[in-house]
Structures are given as C-alpha cells and as structure tokens.
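Next up is one chain by itself, shown in structure tokens, the form predicted on its own.
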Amino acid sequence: MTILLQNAVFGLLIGGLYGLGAVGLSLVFGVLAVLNVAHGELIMLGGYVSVWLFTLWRVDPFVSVLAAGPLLFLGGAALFRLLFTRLASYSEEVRIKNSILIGFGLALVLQTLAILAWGADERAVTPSYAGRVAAIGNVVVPLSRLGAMALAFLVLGGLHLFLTRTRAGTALRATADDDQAATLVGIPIGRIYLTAFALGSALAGVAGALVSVSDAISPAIGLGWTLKALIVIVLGGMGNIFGTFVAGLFLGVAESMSGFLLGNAYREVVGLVMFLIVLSVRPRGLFSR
C-alpha cells in the first residue's frame, strides 16, 4: 500500500503540470476553435525562459513565472496577429483544419530557433532545494513538484476568477458560447480572440517555467508536450478548463500507477489508449455537459 500511494502521490504532482500546460490549449480551443499544435513549443520557451534566468543571474524558477508568464503573453498575442487572425472569419471546421496545419509549420520553426538560441543539449535548472524532500509518514514528497503544484492550483484559481469576476473574463466565456451573439451585443470579438490566444501562450509559458523546475529542457520536448495536453483535453472536454486540469490528474495518476504495475514501457501507452476509448466512446470528454 506505501508503494502504491508512493506512485499515486508522484502521479498527482505530474498530473498537475500535465492539467496547467493543457489549460492553455483548451482555453484558445474553446474560445477561438482552433488548434494550435504548437502549444508544446510555447512550453518549451517557457522552460528556457525559465533556464536563461537562472543561468545568468541566479533567479528562482518559481520567480521566473513572474517573467515567462507576461513574455509569453506578448509573444502569443504578436503570433496571433502575424499567422492566426485571418482564421476568426472561416468557420469553425476550416479554423481547426487551418490552425493544425499553420501550427505544424509554426513548431517546427520554434525548435529550429529554440537549438539555434540555445543548443540542442538539454539544460537544467539546479535551486538549492533541488534533491530535498518532505515525508509524510512513509511516503515520501519532493519538495520542488509540491511547490510546482501548489503554484499550478494559485494559477487555475486566478484564472478562474479572471473569467468569473471580470468583464473581459466574461466576455471570453459570451464569445466561446456563441461568438455571432457576443458580436450582436457589442463585444468586440477580434480583441477577445487576441486576449484568449495571447492568455493560452501565458499558461504555457507558466507551465514551462515549473517544468523546469523538476525536469530537463531541451527544443526536443515540444512535440511530447503537445500530445499530452491533446491527451488531457479530450478527456476532460473540448473548451472545458476544470475538467482539462482534473484529466491532467488523472492521467497523470494512472501513468504512474501503470508505470508501476506493468513497467516504464507501458507509462505512455496507457494514455494513448485512455485517448482512443474516450474519443470512441465519449467523444465530447469525461467532464462534458
């Protein structure tokens, strides 16, 4: 049961970042229909974000969110402008065709710009409170996956009153309702589009930074990225941002419990074959309504 708990514990602080780097994602799926398959390598920028900081002057992965967050943010609302603004005035199928085709070409270029930038090595970020750990009772917490869960819940609870108690808040979730409508009633829809785009990059520069926290980045990491947050948010709902980080748990959970009972081979088929069930069988997600 030690063991057992060991790994659901570890899976739960995985799933977490899994949950916060699929938000992102979902929220521009729900708001904008489109599928921007680069979102992995918005992640990875943020991890170098992240690794640039603390190389140079020595600054806390945790207080580079600060940084990643709002560089991310410029950067996504400036990739929306260049490459997916044209696409808010087709509809919503050629959007999702469109946008999956412009963000293929568009992650392959950040990885080209990413190992020329940087290398094609992988670099790591090394606090001093890397390696230390908390035990509670027999299981055992590493100090720097609590830290990046804790701060992933304060980012989703900030996120959530952004779109419960705000007006632009309200008007991204008006326009992910019924976009004709929230044009009729005067909301200016091109401006929501850029905001939920550019707030997507943001929660993916964020969950990069705490990936860097526990975890080696490199230009390679995109793509694998990119297929969990896909993963995650067909379990939880298309445009649903509750159920996409409670998926990210569960995914994250039942990775670790597979790894553990079947082996480390079978961690990332596990997730594939949750993904093909609930598009068979569920096709709207687990948490749809």
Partner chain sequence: MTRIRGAAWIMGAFVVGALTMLPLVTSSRSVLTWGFLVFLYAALAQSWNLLGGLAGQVSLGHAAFFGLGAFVTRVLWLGGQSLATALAAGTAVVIAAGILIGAPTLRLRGPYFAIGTLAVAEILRITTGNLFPEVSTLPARSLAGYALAPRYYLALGAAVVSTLVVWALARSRFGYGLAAVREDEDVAEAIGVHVFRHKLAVFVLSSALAGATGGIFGYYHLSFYPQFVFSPLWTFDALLITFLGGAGTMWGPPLGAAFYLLFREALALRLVEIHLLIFGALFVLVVLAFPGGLIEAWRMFASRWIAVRERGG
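Note that the rigid core is defined as the largest set of C-alphas that superpose within 1.5 Å between two forms. These numbers were taken from a predicted model, which means no experiment stands behind them. Positions refer to the first chain, counted from 1. Compared with the form predicted together with the partner chain:
Leu261 is among the residues whose C-alpha shifts by 2 Å or more between the two forms once the rigid core is aligned.
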Given for the second form:
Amino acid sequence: MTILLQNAVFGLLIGGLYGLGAVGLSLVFGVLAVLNVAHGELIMLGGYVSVWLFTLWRVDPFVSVLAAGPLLFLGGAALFRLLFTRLASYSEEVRIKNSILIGFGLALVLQTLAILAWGADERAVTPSYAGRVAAIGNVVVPLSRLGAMALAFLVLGGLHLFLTRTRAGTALRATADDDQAATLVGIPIGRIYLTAFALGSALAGVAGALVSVSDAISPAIGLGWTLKALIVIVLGGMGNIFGTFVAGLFLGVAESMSGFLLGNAYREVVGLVMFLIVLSVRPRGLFSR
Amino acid sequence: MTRIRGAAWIMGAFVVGALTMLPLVTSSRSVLTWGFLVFLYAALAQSWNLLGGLAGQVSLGHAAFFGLGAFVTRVLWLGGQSLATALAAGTAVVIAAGILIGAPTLRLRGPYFAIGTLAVAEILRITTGNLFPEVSTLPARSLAGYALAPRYYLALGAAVVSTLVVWALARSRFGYGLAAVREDEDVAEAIGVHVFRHKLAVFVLSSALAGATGGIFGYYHLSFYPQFVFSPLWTFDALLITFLGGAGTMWGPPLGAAFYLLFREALALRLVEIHLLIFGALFVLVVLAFPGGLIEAWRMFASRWIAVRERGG
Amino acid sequence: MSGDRQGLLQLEGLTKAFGGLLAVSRVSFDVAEGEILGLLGPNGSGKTTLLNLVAGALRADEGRVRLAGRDITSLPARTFQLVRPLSKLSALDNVLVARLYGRDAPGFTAARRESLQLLDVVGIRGKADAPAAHLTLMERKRVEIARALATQPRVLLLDEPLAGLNPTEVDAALNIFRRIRDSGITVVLVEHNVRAVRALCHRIIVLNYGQNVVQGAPDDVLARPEVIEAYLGKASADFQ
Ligand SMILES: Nc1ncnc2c1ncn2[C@@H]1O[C@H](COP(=O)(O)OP(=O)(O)O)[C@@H](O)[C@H]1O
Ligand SMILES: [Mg+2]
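Moving on from the form predicted on its own, please list the structure of the form predicted together with the partner chain.
Up next: the whole complex, starting with the chain shown before.
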C-alpha cells in the first residue's frame, strides 16, 4: 500500500511538469493552428540552458528558469519568423499538415545540433539539495521535484491570469477562437501569432529548466516530450489550462503506477496506449469543446 | 507534355536495364551496396508516397511497417525458413498490422492521424526493444555464403514494383478516387467515393510495400538491434526522399533516393549526425519553398526547353 | 403538387437541430420527376442544411428522405454554396473522377469522353487541362456543375449557384441551367436571384426559421407580401 502511495506521489510530481510541457504546445496549436512537433526539442533546449548555467557558474536551476524562458522566447520568435510566418496564408488544414512536416524536420535539426554542440551523453545538474527528501509517514517526497511542481503550478496560474486579465491575453484568446473575426475587430493578428509562438516556446524553455532539476538532459529527450505533450493535450482538451494541468498529473500517475505494476520498460507505452484509446473514442480529445 | 513523359519512360526503362546488368559487370562491394541502398530507399519512399503523396494522408508511423517486415522476415529466415517464405510471411504480418492499425487511425482527422500513427510506431519500437533487447547478427554459416547480388536484385525489384504500382494507381479509377480524397473528403463523399474504404485500402497497400522493403533489409543487414528497424528515422527518410523528389509523382521517390544517397556519399558525410543536420534543414527548405520537389523543377525546365526549341525550329 | 401524384423525391418531416437551434423543422414536400423546385428563404433559414440532409451529408434528427419511394442516403448530386473544386486536379479530372464513381459508370475511355462532353455543356471545354485552382469563380462553378452532372444523378441540388456572379455571367449560367432543365433532370435550386428563380423554376417553396411557410407557382409566391417582407433588406435589390 505504501509503495503504491509512493508511486502515486512520484507520478503527481512529474505530472506537474507534463502539464507545463504541454501547455505551450496547446497554446500554439490553439492560436495558430500550427502543430509544432519540435516542441519537445524546445524543452530539451531549455534543459540545456539550465545545465550550462549550472556547469559554468553553478547557477541554481530554479534561477535558470529566469534565463531559459526569455531565451526560448527570443528563439521561438526567430523560428516563427523563419519557418512559420508563410503558413499563415494557407487554409487551416494545409497549415496543420505543413507545420507537422516542418516541425518534423526542425526536430531533427535541433536534436542533431545539440549532439554536435554538446555530445549525445546525458547531463545533469547537481544542486546541493539534490536527493533531499521530506518524509510524510512512510512516504518520501523529493524536495527538488516538489519545488519544480510548485513552480510549474505558479507558471500555469500566471499564464491563466495573463490570458484572462490582460489586453494581449484577450486578443490571443480571441484569435484562437476565430482568427477572421479577430482580424475584423482590429486585432493585429500577425503580431498575435508571433507572440503566441514565442510564448509557447518560452513555456517549453521553462519546462525544460524545471525538468533539469530532477532529470538528466540529453539531445534525444525531445520526441518523448513531444509525445507526452500531445497525450496530455488530448486528455486535457485544447485551450484549457486547468484541464491540461490535471491531465498532466493524471498521465504522471498512470505512468508511474504502470511502471510499478508492469515494469519500468512499459511506462512510456501506457501513455501512448491511453492516448490512442482516447482518440479512438473521442477523435478530438476528451475535454474538447 | 507527352513528349517529356515518353522520354522519361524510355530513360526509366534504359536505367532499369542497365541496373540489371550492373552485378554482371562489377563485383565492387561499394557500388553494389550503393545501388542496393538507392533501391531500398526508393521503394520505402515510394510506399510512403502512395499514402502521403497520392492519398494525402500524412503518416508519421511508416517505420512501424518497415520495422515489422524487417523483424518478422529476419526471425523466420534465421529460424531456417526459406527466404521466399520468410518474406511472404513478413509481408502478410504487415498487411494484418496495416488493417489493425489503419482501421482506427484513419478515422482520425487532420493532425490526429499523423500523431496517432507516430504513437503506434513508438509503441511498437519501445515494445520491441523491451521484448528483444539482443542484437541480431547473421550466424557464421550465413556470413560465409553472403552475396550482395541477390540482395541487390530484390531491392531493385521492390523499387520497380512499387513505382509501377504508383504508376498504375495514378491512372486507375481507384487512383482518381484517392486524388479526390486527398483534395477534399466531403466532395469525394458527395461524388460517390467511399472515403474510408479508399483510405484503408491504400494504407494497407502502402504498409505491405513498406513491410516487404523492410523484409529485404532484414535479409541484407549483417547485424542490428531489433529496435533499430523501428526507428522514426526510417519514417523521416521516406518523407524526405518523397518531398525531395516530388510528392504524389511517380518518378519523385526514385529520383529523390538517388539524389539523397549521392549527396550523402559525395559529401562523404558518413558521420550520421552531420548528414542528419543537413537533410533535416533541406527537408524544411523543400517543404517551405519547393513543395513540388525535384520533379516539378525538372518539368519546368523541360517544358521551357521544349518551348525554346520549338520557337527556334 | 397535388397529393395523388407521387414525387420522385419525397421529404417527410425532416428536422435538424444544432445544439438548441432548430435549423430545419418538420419540412415536408415532394419534388416531381423533371421538376425544377426553387427553395427560397432569408439567410440562416435552413436552406443549406436542408440540402445537406437530402444529400446525406448530415443525418436528420427526425423524418426521412425518399427517392423513387426508397429510403436514400446519398444518391442526389449537389454543388456547394462555397465552391469546392478539387483544386490540384484539372477541370477535366474533376469531372472525370465524378463520372468514374457515378451511376452506371462506364470504362475509363468512355468516362473521359463523356466528361469532355459535360465540360462542353457547361462551356469550359477549352479549360479542360487547367488546374481547378487557376480558374475564375465562374469557371469553378461550371466545373462544379459539370462534376455534379457527371455522377448522373436523378436529382441535382444546387446551392446558390449564381452568388457572386456578375449579370453577364448570370445570363451565361441561366443558359446552362435551361439546358440542364431541358434534359429532364430533377433539380432543387436554392437561389436568391429572383429573376433566375422566376425564369427557371416550376414551383417555389419558401423557408423561414427552418419551416416551410409558403409554396406555389413562382409568380404567385413572389407576389405575396410576407415573402417580400422576408426579403426586404439584403436581397431586396434582386426584386426588380
Ligand atoms: N454545422 C452547423 N453547426 C451549427 N449551426 C449551424 C450549422 N450549420 C448551420 N447552422 C445554423 O443553422 C441555421 C441555418 O443555416 P443554413 O442552413 O446555412 O441557412 P441558409 O443556407 O438558409 O442560409 C443558421 O442559424 C446556422 O447558423
Ligand atoms: Mg446557405
């Protein structure tokens, strides 16, 4: 019983990051109808920002979040200008299809660049508090993961406030709802697209830095994170931040439980199978509007 | 236009004829290996082209079928079955898998089909890696009798057959139905095309060809981890070659495959990483700027050239 | 239509709601063989939805559609309110694929020949090899009509085929429709252009809020005050 509870706790803690990793992808897809399948590679880059800041100057990974976010924001804006602006003129269907193809190539480029620059090995940050735990009864809670989860929750809350309480956020939501109508009421849609993509990338960067708090970073982790983000989106519904967070927690728990019951090798498979089942029952996701 | 097409056919027949002779005039390992790889990639890309190019269904899970074909064929062949039996059984398993996987995923619309197929392929890859972690190496007795020529001919056959399938489909009723599905599913349904049946049929056909091609790879390769043949890189290569040559065209994939491997060799980019970088960037460039691929460029060139000549003469 | 003569196309109590919105509400009428029936009504009155129900593109909540006495799903051919050519295919191929999948589909060569004839009927044989994406709106509409005809439907559903055309083009299109009418095919025509409706239709049905409000001969229906009322505003310019 304790061991199940322990697994559930681990699942919840990693699940918060799944939610954060997915929300940027969801935002970009919702606003631009661009499915950036290189989103996981952006998370990987965010992880490397933290790894390097730690290796060079012993910067705490929680502080590195402050660098990873803005850096990926700029990187995302550049990528958008370079690769995705042209898509805006296509119909939604063509846009999605081409963006998947472009993202597929981009993922390969980013992953290869990372290998060339930093080698294929895993790298980890080792702050002094790594491995410290708090015990609640028989269940242990790793403090670094708890911190990452708390920060993920705060970022998502901030995003929610941004989207609902600010002018720019409202414009973003309007564009996601109906880009033609948004144009009609005078929203500068090109700038909104750019902002949304950059913001989505920044969220990936933050997620990556938080991943590095407790997990090793390597160039190959991108595809796995993209798939997790897609699973979470399908479970949690598009454009629903709270739903995304809950779905992330759910996926985390499901993974760690099945890892415990079926063997660690099948952790990943369980999420993918859930994903396919949900898609075949509800082809547009569980909580979709 | 007919003249260009006629010229392409004559050239194609000539090239295939010359390629058939190749093993008779040379026994150079590097030449035959290179030829083998061009055909293998051409066949794989052509099988994706059938689904993605002709029918417009962008699958990101193609590696699943290549891998399944390679794995099953390899296991049976090494288990003592004749090559023909092993290949046939491998392809049959892939056909069954194509139906099982295609039926649910093809109901998904838009991006969900691409992601769904990717998820299926990843499930297969991870599971295979878990169940069969050991490397598969040809035993000594097979190595002693290993000859490249039969592998070469098999791959050539696969490339020719898959190209002829695309050719025949493109001018059949079924092929026209697929084109309608690709352009607009609602319109297709409105003019009497049963969209789902068409998609499933072409999905299974495409999988079968990919599986047979995988089987040939399983027969060819000396030593690999089972997980390797399920790698998403096989999907990427198929997509890259198809788009490089021209998606939805008959000559695109063979042309793209030759170009891809020439480029790889010529630049001596044997370091996997660097060639992936260049091809990844090239792929993005082609999708963004030259959606018609090499074939489109060649057609534009050829029709200009004819126009110039006719004006001159 | 008098009740004793059975129509080729019969709609019985068709109903369709989108969420809480009743788009089509218990609509019943018959269309006789060879008849051109005009379907009028203000925007949002449910005309396109009704065509979708008849074409089988939407499933009715209640009621049914029968063709020649049998329940049907998707036999009638149709054009789309917003033209939808198969963009990358040539004009000829657009028609050819429909012919290949249509009723009594012939072999490839014959289908090609018949498709070229259809392009002739709609007057764009000269553009047979042009990709549909490169055609003008009028030309695309012609392709779409030829494509619908190519399935050899017993009933043809046309959704605002004249919208967006200039007066010259409308005249050209009217000529095409007259030829179609004279070939004996049964047509349900949704159209705001009153001149066209008057010129082509044998009978008119007016929908409002998804309900069948008026029906009768074109001149009678178009003279009724409630019909003019419904049209005052947007389409009143057409009432010349
Ligand atoms: N797919 C749909 N989903 C929700 N509402 C729809 C849909 N299609 C049509 N409607 C609504 O049904 C009503 C009838 O629409 P429509 O049949 O297009 O009218 P018309 O063609 O007469 O202009 C309108 O209020 C429209 O907004
Ligand atoms: Mg309408």
